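Take a look at this single chain in structure tokens; it is the form predicted alone.
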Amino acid sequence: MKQPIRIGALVSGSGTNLQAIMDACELGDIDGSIVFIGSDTPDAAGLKRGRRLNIPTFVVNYGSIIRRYKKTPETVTVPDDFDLSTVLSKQTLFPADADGETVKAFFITRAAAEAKLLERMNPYPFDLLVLAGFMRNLTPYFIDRVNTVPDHPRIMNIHPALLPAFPGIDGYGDTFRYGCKMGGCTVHFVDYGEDSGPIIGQRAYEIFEDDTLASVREKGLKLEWELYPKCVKMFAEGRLKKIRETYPLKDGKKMHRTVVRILPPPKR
């Protein structure tokens, strides 16, 4: 018999989905409970939800290291098992043509907040970790000290726009600037780039003339609420398999992806 789940979070703002996680918890939909809650946000109101129901919560201030590292970068240290070059060599959230120093600081700076981040984690032993409206990008350093099983990947996201389209931060906001007449979210496994991760489930919905920003958020959130337990649900009973596929091209080239396929329902 598989024993329940835990499930960790990261919160940067209200945490609804973070809630709808926790109600499907509750109503037992989810065979799992959360163990900790986590921001780097020190006001950030998913915190709160998560006090209400004595779950231990905690705080790594990214703001004040990034900030500390631009006014006197020596202040900042990293830990020692962190490697630049290493993390260069997997990350894809920059291009090969980006600023070395802008690179460096970036990786350092969150380095340092990552490893206290692990370190906060580290008392509450946790089968998935869900991001939750947390608004910071993991880098190689972080991923690789969670994803510790080859092809077992136990980073979850949640992104308001039907991936790949429109990765980043606003992801309605670009949807609806674009015109699209079809708008959505996606749930994803975490990787080294930006968004770019393996997709687990999807919704949409339609986007009409009378429709604005406000109300196409508002129908992308409520299919959050839905997409993003369900997902969580189908960890849990251990139905999502990483797998690398092989797609022939025109040319004869063949085009290499990491796809998630959902196995069937557990046997009653």
Second form
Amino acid sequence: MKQPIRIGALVSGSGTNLQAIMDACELGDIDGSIVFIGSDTPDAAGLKRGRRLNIPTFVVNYGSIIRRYKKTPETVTVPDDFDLSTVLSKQTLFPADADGETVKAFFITRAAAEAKLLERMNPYPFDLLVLAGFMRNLTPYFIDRVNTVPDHPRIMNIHPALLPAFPGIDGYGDTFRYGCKMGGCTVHFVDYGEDSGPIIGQRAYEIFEDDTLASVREKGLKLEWELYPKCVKMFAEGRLKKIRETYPLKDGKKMHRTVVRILPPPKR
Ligand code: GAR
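Okay, that was the form predicted alone. Show me the form predicted together with ligand GAR next.
After this comes the whole thing, all chains and molecules, with the earlier chain placed first.
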């Protein structure tokens, strides 16, 4: 018998995806429960959803760490186990020729914040960490300290676009402004890049002439609330297998990609 899974959640906003996952746990669709809710901002309405159910919540205020670094960098301390060159060698958030100081400031401030996040998460052991509208990129420093078992990723994210199109902070806006006739949402495991990790599930909707950004967002969010709990359920059932594929290309080169294979549902 598989044990119920313990789910940690990180939110930055209203937390409607978190609610969809909590509802699926409550209904027994997901065999699991939310064990903590963390946020990068004290204003996240998603925190209230947890407090109402007596789920432990905490805030690591990224904004104040970043502002402090700008004013007095010497007061922002990086964790003892942080090594900038290791993080730089793994990350794919910035291109290799990006401005060195900006990149350094990014990883130092994020390591300071992420060390606090890890500290706050520490009392609550978890099997899966869901990013439910968490609007901060996680760095290799944090990811490596959560994904401790090789080939068993356990950080999931939902993104409001059909990846790999439109990664970044405004998936619905980017889809709409581009003039797409289809939009969608994607759930994926988090890797070292921006919304670039192996895809677990996607849903798509049509965009018509009379659609607006608001109606596109509304259609997309409805699909997110269906898709995210389904993906968490598959994780809970042990059905998500990460594998490395290699494909030959025309020019004799090879393409490598880590993908998720979905195993059949468990027999009842
Ligand atoms: C959702 O649309 C989610 O896909 C998006 O933020 C919204 C959060 O809504 N996430 C991202 O853009 C992550 N890069 P919610 O707080 O109501 O779940």
